[in-house]
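We begin with a single chain expressed as structure tokens, specifically the form predicted on its own.
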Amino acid sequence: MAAIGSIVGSGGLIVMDEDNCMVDIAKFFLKFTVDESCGKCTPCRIGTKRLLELLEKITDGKGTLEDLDKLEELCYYIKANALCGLGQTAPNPVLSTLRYFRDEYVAHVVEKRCPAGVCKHLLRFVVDKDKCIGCGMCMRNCPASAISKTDYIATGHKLPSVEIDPNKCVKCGVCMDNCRFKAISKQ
């Protein structure tokens, strides 16, 4: 496992699929490192708050690519500075993202967009006009009254359907979730 950049550990092993944004897990172990941090060295005190603050602008769809040269760089100082097991091995689950997933810290960066749909600020939820009946379940539900009826020309015919306001939808999913007809999905 160490040859490939792993560590064991406790012997715990974790599956992940399409279905998980590997931005967000490695924010999600860097969380940990951060609460369970002793605070006596600056780089596991100080470094590791820093990573995760990158790590939250970068999923909040602020982040540039010299943010992941910064990350990069923060997680070797933190590695070779800090004191402890835990401050050596903090940058572990980013740097081993970085390596294996960068083409996701890039769409996040670049495209604005997570790719496995789980970073709520890149979230965007589309009505599919094709499928879309305009029965208004998905307005009624939503929580921000984001959504509004409209009408669409498809082969020569005016079809009710229905709009998102990507302004005023706070990404609940509540519309996806009432849609019968799954004309809604998120990207």
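Given the structure is predicted, the values throughout are model-derived calculations rather than measurements. Residue numbers count along the first chain shown, from 1. First, how it differs from the form predicted in complex with the partner chain.
- For the candidates 122, 142, 55, 91, the hinge between rigid parts between these two forms coincides with 122.
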The other form holds:
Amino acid sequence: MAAIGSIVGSGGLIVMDEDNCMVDIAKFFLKFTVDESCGKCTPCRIGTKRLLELLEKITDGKGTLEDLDKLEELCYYIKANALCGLGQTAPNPVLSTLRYFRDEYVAHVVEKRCPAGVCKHLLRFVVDKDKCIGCGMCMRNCPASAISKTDYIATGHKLPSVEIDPNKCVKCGVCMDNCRFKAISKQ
Amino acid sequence: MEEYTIKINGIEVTAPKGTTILQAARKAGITIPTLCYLKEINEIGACRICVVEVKGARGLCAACVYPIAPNMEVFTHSPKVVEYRKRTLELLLSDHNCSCLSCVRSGECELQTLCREYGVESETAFEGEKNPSELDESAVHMVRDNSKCILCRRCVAACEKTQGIGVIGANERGFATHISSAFEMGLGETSCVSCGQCIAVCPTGALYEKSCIDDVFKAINDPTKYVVVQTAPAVRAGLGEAFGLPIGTPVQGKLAAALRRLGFDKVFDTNFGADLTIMEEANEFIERVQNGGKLPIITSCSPGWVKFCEHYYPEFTENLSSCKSPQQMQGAITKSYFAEKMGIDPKSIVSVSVMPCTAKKFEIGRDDQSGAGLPDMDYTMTTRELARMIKRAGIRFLDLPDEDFDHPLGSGTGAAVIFGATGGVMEAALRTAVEKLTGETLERPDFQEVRGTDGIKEATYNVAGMDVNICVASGLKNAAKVLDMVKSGEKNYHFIEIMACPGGCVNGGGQPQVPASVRNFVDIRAERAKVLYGYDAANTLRKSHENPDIIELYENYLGKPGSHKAHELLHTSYVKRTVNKQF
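Taking the form predicted on its own as the starting point, write out the structure of the form predicted in complex with the partner chain.
Now the full complex is given, and it begins with the chain already shown.
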């Protein structure tokens, strides 16, 4: 497993599918090492923190292609320079995901899109107004009051459809889960 | 001893087993940069600036702690290593307050120097969160600015390993790690003894003394004030370094000239106060021996040591000599005897001292330090602060002529000038006490046994039929060892000299900072001490009681050592403190 560069964390096996964002997975493991860092050596204390911040920048949709190079470079630096095993292995999740799922990173950076639909900053919930019957189930369940009625009434329906205010939306997905007509999807 | 031959950058070097790559490289004429490494006290391999490539090793190795092995091949400055060192610096800068232009350490900062050497082009190569930081200004003598701290932990090592105090350490972990005291207490609330050894070893501007430069300039420029300055023995052995002179350059003459040009009304020498201290202390020792007083008597010249004793060994405060330190004695005499002699209102006198010491800033605010009804001292500045004053005043220090101190408080004997080195006070006291006890003249007043930079020195001298056991300790960890031995009855000393700083005042917390790259390879204590012993040997007067101005002071003013007047002006009292006020 190590030979093919698949070591992420402890050596345990985790089965993941296309609904797992690999950038997010890398971020998850990095958060762990940043928390666990004792703070003694520079590469681990500051390096892993900066690594995590770079990943956050990418999942926030603010990353650039240069950041990907910087990320990779910083990983190799930390591996070679950290004092103990924690720091030396901390960048593995990033290196491993960069190696096998670079396209996902590129999608975050270039298209500003999270292919797995996990990274909230890159997500958008949209209403298919022709499927929506205007029942208001989503509106009642939205914790952020981000959904309101529109003027649009689809053929065959009596009630106006709804729309989601992206500025208010907290990307929780409750609207989608509550829609019985599959009129809400994430993009 | 087994020797290994290794190759460093292609050069063959042979060094004994156990040598680190750093030391071996030095032998091969190569400097490997360091930040956290301090020989013997901070060998933690934490900063990673000293990493090198070792053929066959998995990652890079920290040269400061990595021992050499047979046939090892090391590359200290390969492109990869240089690139990685630069990256380490960039990461440090990403969590550093880069206000270098107004930083007290600018130009002498070890981090700044390395950034320059390694071609760091931007302070913001890595951007991100910075640690929140507030100045800790709670201590009277110093400020901690954690926004400039690089977490090398050299201060922690100095406090804990050298001084055995340990009031600072790393709190929290990971990115939030920072140096502070237990329970986030301010340094002023802890039992910090103000020795300033932490400042002396700090590579950046994170630790610095509270400066009184502006106040002193203001006093000098105030025509209603009569500003008197005195300078400690060790200052003449260290000040030159601030002007690019090699460690161990004597600069007494230039020092006096610089002080005069700064505009002080009188330029005095604390050597006078030191001679006076010997008169009183030798007398106190003889009295305690003859009258069954508390023994061992322990010197009280070092305010860091006095505070340490009060906090950690309060049962020994009765053993402390009641003599004030030379600085305070000189201050008291300035505002009494000197003021009367010159017909000056003592209230208009501003008394300033230049000291190799930060604990003096604590000492001038102590109780029972107002012999003439006014505070003995008004301001005390470190050697570093004086260097800054000289530079600010545009005085070309190196071009100055050699001048003398002013009379009457500017004269000192050879016994006084050695106060600045560990063992010096003891030797000076012995020169006077032996002559007084035996009534004979010492032909060769050298007590070699108490010289040198060893942390603890012992000797026994037969004086007038009595065996006098003496001990000299410098560095508070050594002081603690000695006191523990006295407490347990293992040792039976009559007279102990203790200096808070290792090597004595020459290595004080207020002396010019020496970068670790030099400190790790040169014994600065010994180099600076040589200056003082040189002045001693060159002086025609080598015993305090031979100082004509001291003789005159006693004849015309104080009477005799230990007189009522002397006690009023020159002696003090101590308090018992606890460890960390909060508890």
